[in-house]
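Starting off, we have a lone chain in the form predicted in complex with its partner chain, written out as structure tokens.
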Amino acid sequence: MSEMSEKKEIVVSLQHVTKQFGSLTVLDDMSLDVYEHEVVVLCGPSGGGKSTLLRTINGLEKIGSGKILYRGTEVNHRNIKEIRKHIGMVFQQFNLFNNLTVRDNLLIAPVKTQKKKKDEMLKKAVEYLEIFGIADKLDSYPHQLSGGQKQRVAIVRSLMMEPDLMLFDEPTSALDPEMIKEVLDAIRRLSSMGMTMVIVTHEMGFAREVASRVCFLEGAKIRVNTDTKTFFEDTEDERLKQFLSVILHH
């Protein structure tokens, strides 16, 4: 946990963000600031808008009204491509490029988009793969990897862009129980490196351990947004108490 100084810069600021799918409101006037080096966990029941909120941050979902600021700049359709280069995204279903080897999955964005030198990037890729214990998978295709390995490759793929912020959309929900730990360990490592992260997860034990702040989303609203200790031990919100009692003791 990194709770150093009070005066930290805001990386992403969501201000009164609203979104509707037809007549269904999925994000109802949500506001959230994510500070540098912070790990913000979004949790809550299904359909609460967690994933949608996360996906608005890098423009995978358009917002109806409100605004999103990245490092003080309002995100719009003109600058979103540039801003995305600084935001890493890890998906529930990994979304590794199926037709490319691990090597090409890791190199395609930095080499093709950012025009960086291929051999330097390869060196970097290997370093990251070693850190995450999958250096021997460089020439494997995604289908040859386990779920946990795929997700770690997906994390490395994001890291190759040297992101300023990482978004995780239920990164362990599609994994077998014994693989969850290896992915959570990878995220813990990023946290210890001071990476700013927003994580949607149901792993409450993990949230308690790495989060600096936890938000409870329900009914398209952020019901609770508080520091981790208060969230788990000292909440006043009845609905959250009920949610925690079920999810922590199942």
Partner chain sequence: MTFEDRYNIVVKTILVQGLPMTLKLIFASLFFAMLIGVVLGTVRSLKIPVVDQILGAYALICRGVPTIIILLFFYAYLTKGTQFWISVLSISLVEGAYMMEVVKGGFLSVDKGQWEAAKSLSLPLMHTITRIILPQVLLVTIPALMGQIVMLVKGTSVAATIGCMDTLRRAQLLLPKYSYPMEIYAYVLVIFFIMCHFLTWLGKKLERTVVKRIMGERNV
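What about the form predicted alone, after the form predicted in complex with its partner chain?
There are no partners or other molecules in what follows, just the one chain.
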């Protein structure tokens, strides 16, 4: 244990988590701790369990065995709703309400479900939109936005709930190449603001730049879990070397 991780609180801890879909094991005895202000990237070939792992953290997928702790409390069906309030999630698809403006997409959850004050929430929405370079889109509808703009609105929508952990499930995979950068820039900005994040992505250059730690998942197991420099430069794992040589040089 490094000194640093001893002082930092563990935000989420997966302990010997196993999950099956029918006879297929998708998570096989996985353990992972995510510390406060850490950016953990999950990568690896398709079908390795990355998205499923992410979805178990906020209860979108039930686990077969093992346990998940959020700030020391074991997550179960009784407290998952409460815990979910602290966890933001951004998917490949933006899941915005097409019949609502950006303003209403951002205000609906905090104002309707959390009974927050509308004017305060609007001020906050505008601040976030400014940070991510889309303040002029407040009154636009989703169909008037590019994919990159929609994804940034989706990120802001998660932030409106004041999460202390953000989960990203391949947030750029549905985007055109020129829009990927603006979404990755938004995530970089979050990282510089100290947000704790777990990110499933194939963008290895980005991972190298923002991740404090990178995990390589394959065959339902976490094969490698190490700091970013070691992951990219000093790995001993042959499968990871092979994966990186393909993904970094294509």
